[in-house]
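First, one chain by itself: the form predicted on its own, in structure tokens.
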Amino acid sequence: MDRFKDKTVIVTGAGSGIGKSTALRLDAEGAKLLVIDINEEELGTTHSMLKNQSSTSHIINIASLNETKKFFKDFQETNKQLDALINVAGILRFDNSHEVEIENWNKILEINLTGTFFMCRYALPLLLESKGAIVNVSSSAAIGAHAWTAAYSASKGGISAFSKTLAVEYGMRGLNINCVCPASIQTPMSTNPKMPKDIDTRLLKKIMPLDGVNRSPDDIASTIAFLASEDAIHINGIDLRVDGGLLT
């Protein structure tokens, strides 16, 4: 497929996991990419795997307003248009809710939610010109209940609500804004997580899908590529669960 031939797409969190898989999937479909991550080594690896020689990599902390503004200022000086924004960047940790430290709460919300807002805020004027798409990676934690993820769930719930606001506000002007809500995906963020002490292990099964299988990030990347493409032209403002039936 070449659904993204002659299209320019920004992908955050592209150094690993779902972001990396998404970048490789879009590259395979012909996209010119601007891949973003805060981890220089991991992002360099992703960039080296891209076939499109016009794609570029950018070390950015999306939770920084100044860095995000500068990125989009530079973008407009070197690119003709933006066709899609894919927000994958995020962090996760597990804590008993009564033990969450304010520093960790703030960090998770700043990266996951505020960073997503910053990227959308400055991409929207460009996407209105191209009548493009935004795909934000939320989580099953936004629409279901996962223990020990107070800050993470709050941030992902915010992303889902924020995305619906954008879909309503800009849908009649030609934009498509949707969320993907993954669960049980094999990523560095979810591999061997550090759990709180003295947890009720009965709650662990609420984080596993019906078939008991953790899937590859590629299975989320294919969903993101669909929602960012013209194949999804009549889909707007949804939380698309890709969770193996976890919340069924």
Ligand SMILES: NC(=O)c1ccc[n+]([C@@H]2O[C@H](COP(=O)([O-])OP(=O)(O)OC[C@H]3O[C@@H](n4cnc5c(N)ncnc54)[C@H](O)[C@@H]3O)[C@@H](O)[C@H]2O)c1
The other form holds:
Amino acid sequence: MDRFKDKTVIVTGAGSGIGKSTALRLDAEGAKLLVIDINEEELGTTHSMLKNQSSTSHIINIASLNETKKFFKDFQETNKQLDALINVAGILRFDNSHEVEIENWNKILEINLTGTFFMCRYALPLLLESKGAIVNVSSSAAIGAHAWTAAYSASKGGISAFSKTLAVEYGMRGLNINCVCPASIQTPMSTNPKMPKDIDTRLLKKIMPLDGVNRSPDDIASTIAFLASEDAIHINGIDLRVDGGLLT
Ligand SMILES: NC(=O)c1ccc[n+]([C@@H]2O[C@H](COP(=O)([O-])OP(=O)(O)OC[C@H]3O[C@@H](n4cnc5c(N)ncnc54)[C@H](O)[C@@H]3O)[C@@H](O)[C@H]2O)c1
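Alongside the form predicted on its own that was just displayed, please also present the structure of the form predicted together with the named molecule.
Now the complete complex, all chains and molecules, led by this one.
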């Protein structure tokens, strides 16, 4: 498939996990990519794996208004058009809700929610010209209940909610804006997470897919590639669960 031949796509969180798999998938389908992360070493590795020699890598903290603004200013000087924005970057931590530190609450909201918004905010004028797509990575935590993730769930619920606002606001002008809601994907984020002490382990059952199998980030990358492509032209403003039936 070469659905992204002659298309320019931005992918955040491309240094690891789902973002990295998405970058590699879009590259395999012909995209020119601008890959973003805060982890320079990991992003360098992803960049070195891309076949398209015109793809570039950018060390950006998506939660920084100045950095995202400058990224898009520079983008306009060196690129003809933007066809899709894929927001994957995010962080997670588990805490008993009555023990959440305000610094951690703010950090999760700033990166996951506000950072995703900053990227959309500055990409929208460019996407209006190309009639492009946005795919935001939300989570099953935005739709179903997860224990110990108050800040994370709030941030993902926010992403799903504001993405629908964007879909309604810009859908009539040709944009497709959707969310993917993954669960149980094997990445550095989900491997051996630090859990709060004294948790009730019965609650862990609530975060298992139906077949009990944790899947590869490639299984989310394929969904993201679909939603960002012309194949999904009639899909707008949805939360697409890719969760192994967890919330069924
Ligand atoms: N792994 C899962 O099971 C799962 C489930 C639901 C949702 N998600 C979501 O998928 C996305 C990717 O998660 P993952 O599992 O691949 O995690 P990951 O930790 O492997 O990758 C996240 C990437 O985001 C980058 N990042 C973090 N903060 C950033 C910032 N401020 N600016 C730029 N880049 C930043 C990290 O450096 C890292 O490379 C996240 O939004 C996560 O919430 C993951």
